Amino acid sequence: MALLQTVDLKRYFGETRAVDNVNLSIEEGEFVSLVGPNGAGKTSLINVISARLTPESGKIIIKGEDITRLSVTQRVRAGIARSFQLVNVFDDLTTFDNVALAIFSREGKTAHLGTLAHLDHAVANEADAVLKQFGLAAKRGDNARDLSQGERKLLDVALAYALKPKLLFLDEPTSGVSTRDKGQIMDTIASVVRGEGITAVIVEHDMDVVFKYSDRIVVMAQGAILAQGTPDEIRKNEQVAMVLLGSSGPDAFTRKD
């Protein structure tokens, strides 16, 4: 049985289907990238399935469960988290406190930051132990604010990642940053997920990280999938090239302009 399903899924903005029809399933353990060029629906598909957008018609269905009406809150429940292409973290907040906060989310508990966090040591050893998993623990006093670009890239995973996801949707989580630093974010991104068995689909623009990361790539195009495959499957397919790049060829994906 697959994680996630979704079955016939539409989301209509006026004329423009953002969603539209989406059949896609994604296996546990897998990490799935989904592209395509701007406007394709990726972030919508995403939006849909985590309760953002509510869908025109279709279902979204969890390890058989039909989870298409719940809430925000019943579907991270349920085992759906997600980071944002825009950074969404407390700035004025540690990065302890961040993490913190979204550990008492999960368990449901009242936070007072500055005081709770402190004394709950389970909350606290928990999240001195994310902080160490994605290389933010000589950042644990900072304020948000004052972590770079990258930092704070990881520390909107890591909240995430701190809800305890069975599927979480990385939204862009190296845009914005050097090309040094995507490969030290995506590898540590790439170890947490991989060494807990976390499924992540991650929307990603840059293809070099894509065929580099991905189990598996979905191609979508006006709200639709076009195609999906394995890395050396996307590399091959021509029409993938020709949308993405606006060039086809073999070597399209590997051509410097």
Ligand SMILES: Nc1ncnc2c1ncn2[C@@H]1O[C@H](COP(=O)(O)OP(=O)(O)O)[C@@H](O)[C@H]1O
The other form holds:
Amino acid sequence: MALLQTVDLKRYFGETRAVDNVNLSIEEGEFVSLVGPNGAGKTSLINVISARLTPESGKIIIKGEDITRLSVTQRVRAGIARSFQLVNVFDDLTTFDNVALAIFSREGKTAHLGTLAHLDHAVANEADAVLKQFGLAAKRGDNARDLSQGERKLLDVALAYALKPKLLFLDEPTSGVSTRDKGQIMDTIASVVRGEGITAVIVEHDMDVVFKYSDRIVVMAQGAILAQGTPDEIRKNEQVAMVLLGSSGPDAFTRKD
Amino acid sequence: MDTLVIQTLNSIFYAAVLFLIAAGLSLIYGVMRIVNLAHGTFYALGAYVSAWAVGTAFGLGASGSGNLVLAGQLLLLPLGAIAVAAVGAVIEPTLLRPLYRRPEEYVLLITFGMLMILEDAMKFLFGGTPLSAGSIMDSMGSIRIGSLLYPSYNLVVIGVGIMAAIGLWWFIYRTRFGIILRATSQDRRMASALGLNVGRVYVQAFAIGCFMAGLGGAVVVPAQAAVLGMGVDALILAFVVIVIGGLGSLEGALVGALIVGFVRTAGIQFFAEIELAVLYLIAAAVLLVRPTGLFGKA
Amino acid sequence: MPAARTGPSVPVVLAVAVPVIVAFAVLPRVVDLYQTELLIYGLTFAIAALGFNLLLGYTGLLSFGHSAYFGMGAYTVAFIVRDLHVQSMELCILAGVLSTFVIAALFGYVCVRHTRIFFGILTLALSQVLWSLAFKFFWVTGGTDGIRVARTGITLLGGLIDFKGSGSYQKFVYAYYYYVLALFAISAALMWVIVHSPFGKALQAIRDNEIRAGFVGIRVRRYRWIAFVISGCFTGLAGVLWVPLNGLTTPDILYWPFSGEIVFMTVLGGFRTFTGPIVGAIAFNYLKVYAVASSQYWQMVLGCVLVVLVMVLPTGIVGTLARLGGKLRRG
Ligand SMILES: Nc1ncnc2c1ncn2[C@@H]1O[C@H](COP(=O)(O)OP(=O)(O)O)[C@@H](O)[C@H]1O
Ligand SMILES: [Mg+2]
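One more: the block was the form predicted alone; return the form predicted in complex with this ligand.
Once more the chain from above appears, this time first in line as the rest of the complex follows.
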């Protein structure tokens, strides 16, 4: 049984078909890249699956269970976590507290109001471990607002990761970051996600990166799934090349932006 | 039957005054996203200034000395509104403008500070005793409705309310300045990118809003003396009006004022003890079901 | 290896808090009766402001209706003392906090459906429902005259201390001072634990970014509601303690400008710090008392202070001192 299955998922904005009849299936342990030109509906699809948006129609199924009507927090509990294309962290909390909060939440401890958060050593140790994995250990005491853009993107991912989700969606984790830092961020994410066999769906524009890390690539255009397959299959698909890069010909995939 | 007519007129009279106050409050919120806690106090200031102007110019015992005196008194009434508009035009650039970049809590707090200052300024300027322009009301006499008498002046207030509603509507929807005002209220940054002088629009909008509050005070003072604390009371009712009608909506202020006017009259008649409570509960219920009010847009 | 420091050290906090409480305990021996009385007022308002700031400073919700909870606590005491002849202050506290809990749960349930200015207006409208009832049902509430609560009818510590007979006023002030000080210390400690608990962190996360808070699994509305109720209960306790001291409760403490004063206190001290509301409440009380004593235009004095505060010192007394301290240390 697939971990995630969407059935005829639809979400329109007026005339715009942001998500148009999407039937997406994700297997456990897969690392899937979601690609497509800007405006293809990648973010909208993630929004609908994570309950940021409600679908017009269709179903979202996790391990056979229909979660279409569940709220954001209920879906988090069902195992869906996500990061955001535009950084979305807790600016006035420290880097450490950001991650610790996610762990507290996962453990159902945020309802505790009679214990001191910083005396929970199990959570503190885990938070520090996560920060280390994401290369943020040196910044643990800084407020999130004082981090660099690249560090903020990583923290955004770390928040989602710390929830230990069944299914992790990462929406353009390297957008808005200098090309130099891009590679490092992707390596960090890939090593964490691959290292632990987390099922992940990542939106990424850099096709080198996509081909390098993905088990499977899903191509979206105008709200619909245009093609999907292994990196090799997608590399050979000319229709995909046309859509992704206009019509720049056979060497389309080697272009850098 | 006659009482019904009188009660209806009372409701509309009350609604007219409330509309003047609430429309100003709503205009300021609509354009500047400021909830002005001093707005009721502006209304009180208008009442004081008008009563003072009428009283100073004509003395207190001037009632019944002919139509000329009455005309003069009526002409002096709007002075309150003009004075309040002037105060607003000074306050916006000095006290409010430096705070627009800060969280909205600060703007709210500063209007609370303005309220405290203005309340005492009125006490200082006009003393603690009520100030009335009742001579106007007396010299205008009453009209007969069936077997009952109704003060003619109240009809003037109703007339002013109707004219203000029409005038404001024309101003906002039919003039160039109105277009600028609406553009600014929709998107401040866009407006300034288009070359509109947002600073000037803000000071004008604030002054007009203040003018409306002052006008409310000016027209009410021949019927009800100006007293300390009247503004603090009025503010909450104006809130109820714009919450029901929709923050920032002119039509909403009108409908809200009518609803509050009628509910209040009915309340005084049938459920005096909970009349105010009912109004606040209506406001809370509307906010709950339709946060943007009956006419507000998101 | 022990985890590196991530929060305030409890011994250090105690090392600061205990001497402060001890200093407060010694104060009545140094200052006169009247000053002692003023301090009691200051401490009660401090409890109210601490409660209020759980919403403003930690959850990011500006309530303009906290007069409701202060007043609910106060009127509950007045009712049970008058009608049920309750004498024990502990029973008053229990009843007052309980009734505030109910009303805060009810109002809060409605109010947390909104944020920002809508939240402010809702809290204000609902608080004014209570005010208008207290104002209009004069045969129950005494209307604008309010209800008297004689301190001679009150006993502390389950009847151990009463205030009948001669010299009782002095006795009352001193005994009550320590009573309120103890409750203040307990309240402050409780609140300190709450804001440093995982729940407190969750509130701060909601304040910073409510959308993301939902996406890490925090039930935003539910948590706001809980914070609202806790906040109301603290303010209600303050109202309870205020009544015997004031000897009278009137609708003024339910009227919306009193909510404004609670906001004022908190911002005066600084709402982004834990101690800000405490310092602000005590300072505000002095400010108001001296302004009232020295001028009939005390409101204008307070208004000017507020305007200057917002324009020049938006971080309040504690925030400003902390910044100055930081500058000095850095040289
Ligand atoms: N909140 C919204 N309101 C209106 N249109 C939207 C909204 N969000 C997305 N869209 C539209 O939906 C389409 C898909 O957008 P999006 O999901 O952000 O694409 P992608 O993430 O692939 O770049 C775009 O045409 C976009 O303009
Ligand atoms: Mg996108």
